[in-house]
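Next up: a single chain in structure tokens, the form predicted on its own.
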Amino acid sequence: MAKQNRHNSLERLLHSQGFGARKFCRTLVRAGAVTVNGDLCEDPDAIFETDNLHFVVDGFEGVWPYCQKAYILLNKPVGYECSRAPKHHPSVLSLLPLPLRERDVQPVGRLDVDTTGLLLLTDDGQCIHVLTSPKHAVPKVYRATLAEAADPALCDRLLAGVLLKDEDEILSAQACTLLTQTLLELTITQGKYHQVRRMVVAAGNHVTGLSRVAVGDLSLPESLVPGEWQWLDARSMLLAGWAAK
């Protein structure tokens, strides 16, 4: 693994963070459009250490921390596809600002267009591999609104395992709780197509609404409204074994 370069010119740093081509970043700096750690800098060749570095750039809302790799938590709303090439609905990437799209942040796995909730996005290929690889069995927690009132027997069937149509293996929930007669919380470690909806059908009910509320140790913050996103701490991702070193 290549060692991270912790010192670089402002022009190169801005380019690495998705603010545009190096020539454009150089122009931004010379135009007085960039502050670094609160101080205006008009020298694109000025050298900065990347630890605790942050930018404010005219035309790009907010304060931007320097991130070797970007880790984003998005509260996905209904009506968006988890794809860089959507077919019928807008991409979830359209909910992110341009610098994140420019650095090729991608969804980690997929939520279907009608499913809401916690979606991770990153430009860290190792993180994507760990979180989506079946061998790592990262737990994912969903809350499903049921079409019909259920009793604990539904959880028993999901925990024991059900056979889905067109599948050869029985799939079981890692955990299952009936929060109300029509609200089910289900934890799975697999990632089959429409798995939660299909499991509930196989167990004798139907899902009318579905939201993912947790992935591993990450939970969807109650304060994060649908369509909004927030940065995730890179150190936490590294300690969890998800991020590239």
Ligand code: URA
Given for the second form:
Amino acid sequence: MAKQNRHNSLERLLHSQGFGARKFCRTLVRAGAVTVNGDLCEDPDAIFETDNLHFVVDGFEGVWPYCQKAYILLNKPVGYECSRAPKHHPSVLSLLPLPLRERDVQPVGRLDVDTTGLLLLTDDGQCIHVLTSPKHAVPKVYRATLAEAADPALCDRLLAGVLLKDEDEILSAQACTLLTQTLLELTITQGKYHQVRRMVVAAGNHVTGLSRVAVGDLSLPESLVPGEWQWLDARSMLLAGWAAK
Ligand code: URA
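In place of the form predicted on its own, output the structure of the form predicted together with this ligand.
Below is the entire complex, every chain and molecule, led by the chain shown above.
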């Protein structure tokens, strides 16, 4: 039985999910453009429980699960900036559909314009704080293509730590493996500007391609091609201690 909570009216729910102003959402519903859990609903004041709720809305591709906070995993392609006010390239936000942009999801930390791979985006401020604060030291795993063939001594130097210009502490990799002579897998827990590229230069090589393959326990799914995104389950974000309660 649905709770008689006017905040759960279809019009308000759609508005909360980024489908536009309440008046617009009302019009959408009245026009027969909204299906709720598989059934057409033309009453903007109809009340719904939010558990397992999903919408299909004409003009917005896909099935939209109701979520109090949105957690998105994007495979970032080359040529996009992780900024809401990009300077030279389009923003990663332009790869997301309008309702997600409307509800103000933001990239969690930054990847360089030339870096590809796992980028989280969310409208949960606490999640952004936990994942980016140095205190939480969340591990991030990168694969770096090297300009020159390397030997295990490169890993030893990165594990021992390197001092970068303008940094006052020695930065060391938490883990480091040479997958091939020119492909390095590196785990860091900090998030300094251009950190991986600068660390590799300081250790005597050069990065020609960089991709992030994991953040904490989250890995980039192989099926997700650059430019594609997927929802993340809010419960798993909560369990990881990353999401707002
Ligand atoms: N380190 C870098 O050098 N670039 C990134 O995008 C991320 C980490």
